[in-house]
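Consider the single chain below, provided in structure tokens and representing the form predicted alone.
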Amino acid sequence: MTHLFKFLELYFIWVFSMGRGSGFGKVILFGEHFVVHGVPGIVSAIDLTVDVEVKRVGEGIHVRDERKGARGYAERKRTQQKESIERMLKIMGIDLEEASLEIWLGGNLPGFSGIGASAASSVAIARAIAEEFEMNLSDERINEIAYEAEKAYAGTPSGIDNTAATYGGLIWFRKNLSGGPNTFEGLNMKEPVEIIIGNTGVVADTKEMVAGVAERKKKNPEKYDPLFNQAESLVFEARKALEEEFDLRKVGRLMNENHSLLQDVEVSCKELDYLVNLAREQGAFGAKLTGGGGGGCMVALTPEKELQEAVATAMEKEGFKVLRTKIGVQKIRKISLISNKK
């Protein structure tokens, strides 16, 4: 009978554990394509998750992945997912070739791009495979796995969205052009803010608009220079503005201004600039592009619940999709995840 009871104990202890995890999704709030030449930026966690369990049972490694909107992925984002994970495994020092894994991809952050889905993801598995494998690794090592695993989504990541989707919170960011190490510093922010997240439905290659940016700054100048010099000011009022005074007023302006530098530098397009007037005709306290341009997303500040409604609201009666989040949320304390797999 004792050897029954500790067998079913067993059975239940591998049926009914696993290991589980979460990370953030991020919007970029000031600087981007300006970070490509060193002027800083400001990056935020949302308080959207991808969450993700891990159970070793089966044979080989098994992905099934249930976020909304990662149906119907090409092959090439399922490879690099595969990929990803692969890498992932060999710097925990899990043997790929013995690796018997079920992992389960859920979660509200949606799987398109331009707000760190592939980043959340990455942190979300690493949290939970070390979970149920019993490593205990501090949040430093997490983010330093989840770095190796966006590898295969972006050959050489500059380490903002893995940092966001681990560590929550407000960023600044700044790129080392003389190749040493890249700074990232946690901001405060007094509490967190409700934006809206809204999607043009326009697929751009960021490696085209990021190169087309360079080979204009290249060829004018006299033109780009200042615009540049204008971003650099800016990011540095725009921090102060959320982190001392936080005056989110003039965080708004600061963000039409903002968009209006990437208009100047011609990463904007006619649905997003759509879009950030709409916003702004709404009563958002600032709208601008986040991300490459040329399509993908963009966010407007709208504090407070009702505004942030009417906002999205009206984006959706466009027919537009739009993320209701907020911005300032701060690092995960307690994982609580529900399944969705069936």
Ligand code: PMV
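Structure of the form predicted together with the named molecule, given the form predicted alone:
The next block holds one chain only.
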């Protein structure tokens, strides 16, 4: 009889119980890499999400990743994904040995490098697990858990990706280098603006890229310190241009300058430079790599549908995958919050 009850209990859990969660994709407009070292960054969530369903079923932890992606993305990230899930379960207090979970990943955010696919998936998984285990966690706690998961993908992440994935909106973010809480706040733009995100198709390893910058910065401070200072003044100017002045030509110019700085710290590559130049030739107000670089994606500012379409089709004609989206669409879920303890 007890066996029958146990069987029925498991059956009902399997059929009816399921946790769901989502996380936003993002595009870094200013400050990637520099942000890891305490320079502020500006990031916008995009209207595409990773959606996750979690069921307590079977034995062990099984991941079914059905996201559409760049070829090779899921394979390259599999080991890091496993580590990230283990990190999350640990800090959520779930026994890894005992856990029996099926984790399904889907949604409309493609698995491209550079648009926060890993952070969005971590936020979605943390939310789905929290729902399945009835943990009732705040966004702040979800953000902390996703930050822990990001370490598997980025080594020493700044926290900008998981913050955008958790809260959405247009965000000003600054990492606290002394281990205290990071600061971030929602920015307001007069109106949403069209952008395109072009994918080089090259799968990049954020962890290697982040470690490379740190190493070169340490070895060659005479070259790197001035570049970091320039990146800092640039991001303050960009904030003003976006929020106060709403001067899109200036925003574009600053994106171009930001790309040069990223070339100087050696995180661009020929495919990224090619797409950045192509976008500019087609009339984009500005273009730069976005995210970890070394492949992955670039972003171009293309106000109005017509320009967006011209730049996007020029890239598609050459066989590149392109996302058409906007920045400044959503409002951040909570303003002026602090999060991500080290």
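Numbering follows the first chain given and starts at 1. All of these numbers come straight from a predicted model, not from anything done at the bench. Between two forms, the rigid core is the largest collection of C-alphas that superpose within 1.5 Å.
After superposition on the rigid core, the Cα of Asp247 moves by less than 2 Å between these two forms. Taking 2 Å as the criterion, Gly38 does not count as shifted between these two forms: its C-alpha moves by less than this amount when the rigid core is aligned.
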